[in-house]
Structure formats: C-alpha cells, structure tokens
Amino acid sequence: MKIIRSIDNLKKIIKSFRDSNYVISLVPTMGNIHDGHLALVKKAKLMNTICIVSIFINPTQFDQSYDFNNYPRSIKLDCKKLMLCNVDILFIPSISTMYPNGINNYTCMYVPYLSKILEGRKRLNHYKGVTTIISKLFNLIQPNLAFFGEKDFQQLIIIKRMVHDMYYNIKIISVPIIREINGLAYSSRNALLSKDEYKIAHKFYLTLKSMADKLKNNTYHVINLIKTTTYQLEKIGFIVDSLYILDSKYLTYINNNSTNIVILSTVWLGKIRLIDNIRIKITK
C-alpha cells in the first residue's frame, strides 16, 4: 500500500495505472476505519480494481467546530487495517491541500433541494461540504467506480444526483449497512459512546426494525406509527431528532403507489448523534 499526501504524486501514480488500463475505484472516508468501511474496500477488491482509499476529515461538512475537533482520529490503526485489506493507495491530504484558499473562501458544489430537506434542514451546510469534497476527489482521481455505504442514505441519494447532473463518468456502487452482532450500525461515532450508552444503542435499530415489520405487514397508519415509535425510542433513553417514512427513490412522502420505502432516523444518545435507516419492499 502506497501512502500519498500530495496531489502531484497522486496524479502521477494514477496516470501509471490508467495507462495500464486498470479499473480504478475510490472509497472516500474520514478515517477511524471500521468494518463498514472495510466492506466497501472488500467490494472494490472483489471487482478486481485498483483500490484507492482517501482519509480526510472534511471541516466544511461540520456545523460546529466542537464536532470537528472531537471526531475520532486513529490514522496509525487505519493504515494497518487498510494494508491488511490490500488497499493499493491511501490518500491522506491536508486541509490546505484540499482547500488552498481556506475553508471560508472556497468554490463549492451544491445539490439543490435534496441538500435542504431532512438532515439538511438542521445541518445547513453539511451536504454542501460533502458534495464539495467528493467532487474534488472525483476530479483529482477520476475513478471508474466509487463506493459508498447506505447508512447515510440521504448522502448516497445526493451523490448519485450530483454524478448524474454533472455528467461524471463514474459508477456509484452502494453497499448495505454493516452492523455489529447486536444490530448497531457501524459508525466512527460509536467509539465515543460510554459503556452504559453502548449497552442500549443497539435498541435504536431493533425499534426501527419493529417499525419496518409493521410497514411490511401493512398494519400501520403512518402518522400513528411515527408517534408510537418516537415514544418507544424516548422511553428507552434516546432523544429523537428525526424519524421519517419516505419513498426511497426521491425521498418524497409515500403514497398508495409507493413500493420502495425507507425509514430514516437520527437520535441523540447522550452527546452522540446516531443515524440509521431500513429499506423496505412493499408488495401490492
């Protein structure tokens, strides 16, 4: 595994691979590598590609400096994990490399509407920061394939829209959520949970799963189901930040014709914000 920090070196080595007609894949991360990230890497390797992983904690997608400063960092361990998975290139740029004019004076990429709804209503600049850094990585690396997890489902939909609208010749491959044995979705923020918080964190998923079962069986009224599930989560000890039942294709409200549905939810457990979703196929 080659560790690269400069853009010039990155371009040189990518050119050598491209000249040899290799298929190039990209797995963008913010580090603190866990099994969810490694599932993306393994998928890329199974497809016989040159796998490039980026680690960059992107300051422009954090609404508060506190969250950015406290985001888990474990670069040495990350390198070991990625090396064991036979990653070809690990790109670790600095903030000044990715934002040469500073984080308060940068050209941005913005996907309208989708970036303003749901999570975007509360985290005003979050998705602008995400799409900006992903577009920078796409422009630098020009991968054939890019791999994203489905845990942040709204982010996945936004990136697919950006690729479509900006005519990027990149295939986006999504990988289902990877969960711990108890059902908790892998996340870098899980490491920040206290022991007591971790003991109940998996009940977030179990409660959403019960909600999904009711949707599958058509034994629900959407508004009442959301109210009931919110009450159940808060009784456990979560503070519900958002809970939606939406059409999974365009993140619009469901109707009688909706067959592909997604439950999207974010909750607070202490000072840690957890995110999860469950996709459902409804048979009419």
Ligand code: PAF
Second form
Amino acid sequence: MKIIRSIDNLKKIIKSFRDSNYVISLVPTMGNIHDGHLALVKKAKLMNTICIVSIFINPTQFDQSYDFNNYPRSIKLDCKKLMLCNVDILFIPSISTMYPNGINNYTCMYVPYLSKILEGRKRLNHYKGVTTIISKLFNLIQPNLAFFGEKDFQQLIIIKRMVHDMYYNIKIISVPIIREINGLAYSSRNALLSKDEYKIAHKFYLTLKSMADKLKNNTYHVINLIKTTTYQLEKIGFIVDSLYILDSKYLTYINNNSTNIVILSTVWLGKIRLIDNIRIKITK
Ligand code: PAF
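Return the form predicted in complex with pantoate of this protein as a structure block, the form predicted alone having already been given.
What follows is the whole complex; the chain from before opens it.
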C-alpha cells in the first residue's frame, strides 16, 4: 500500500494505473477505520479494482469546532487495517492541500433542498462540506467507482444527486450497514462512547427494528408509531433528535401507495450523536 499526501504524487500514480487500463475505485473516509469501512474496501477489491482510500477529517462538514477537535483519530491503526485488506493507495491530504485558500469562504459544491432537510435542518453547513470535499476528491482522482455506506442514508442520496446533476462519470456503489453482533451500526464515533453508554447503544437499533416490524405488519398508524418509538427510546436513555418514516427514493413523506420506505433516526447518547436507518419494502 502506497501512502500519498500530495496532489502531484497522487496524480502521477493514478496516471500510471489508468495508462495500464485499471478500473479505479475510491473509498472516501474520515479515518478511525472500522468494519463498515472495510466492507466498502472489500467490495472494491472483489470487483478487481485499484482501491484508493482517502482519510481526511473534513473541517467544513463540522458545525462545531468541538466536534471536529474530538473526532477520533487513529492513523497508525488505520494504516495497518487497510494494508491487511490490500488497499493499493492511501491518500492522506492535509487541510491546506484540500483547502488551499483556507476553510472560510471556500469554493463549494452544494446540492439544494436535500442538504437543508432532515439532518441538514440543524447542521446547516454539514452536507455542503460533504459534497464539496467529495467533489474535490472526485475531480482529483476521477475514479470509475466510488463506495459509500448506507448508514448516512441522506448523505448517500445527496451524493447520488450531485453525481447525476454535475455529470460526473462515476458509478456510486452503496454498501448496506455493517452491524456489531448486538445490532449497533459500526461508526467511528462509537469509540467516543463510555462503557455504560456502549452497553445500551445497541438498543437504538433494536427499538427501530421493532418499529420497522410494526410498520411492515401495518399494525400502527405512522404518527402513533413515531410517538411510541420516541417514548421508548427516551425511556432507555436516548434523546431523540429526529425520527422519520419516509419514501426511500426521494426522502419525501409516505402515502398509502408507498412501497419503499426508510426509517431514519438520530439520537443523542450523552454527548454522542448516533445515526441509523432501516429500509423496508412493503408488499401491497
Ligand atoms: O461519511 C463520511 O465518513 C464523510 O462524510 C465523507 C463521505 C468521507 C466525507 O468527508
């Protein structure tokens, strides 16, 4: 695995792979690599591609500097894990490499509407930061394929919209959420949970799962289901930030004809924000 920090070196090595007609795939990450990231890498390798992983904790997608400063960093361990998965190139740029004019008044990529709803209502600059950094990486690397996890479902939909609207010739491949045995979705932020918080964190998924079962069996009215599930989550110790039942294609409200549904939720557990979703196919 080659570790690359500069744009010049990145471009040189990519050119050599492209000249030899390799298919190039990109797995963008913010590091603290876990099984969820490795599932993306494994899929890229299974598809016989040159796999480039980027690790960049992108300052413009954090609304609070506290959150940015406390984001878990574990670069040595990350390198080991990625090497074991046969990653070809690890790109670790600095902030000044990715934002040569600084992070105030930076030139941005913005997907309207989708970036302002749901998670975007409270985290005003979050998705603008995400689409900006992803578009920079796409422009630099020009991968044939790019891999994203389904855990941040709204992020995935926004990136697909950006690729469509900006005519990027890149295929977005999404990979289902990877969970620990108890059901907790892998996330870099799990490392910040205290022992006691970790013990109950998986109940977030279990509660959403039972909500999904009720929705599938059509045994509850949607509004009542959201109210009861919020109550159950808060009784366990979570503070519910958002809980939605939406159409999974357009993130719009569902109606009687909806068949592809997603439950999207974010909760606070102490100071840690957990995010999860469950997709449901309703057969009519
Ligand atoms: O999902 C993430 O880890 C980040 O939002 C991403 C896509 C790497 C952009 O910084």
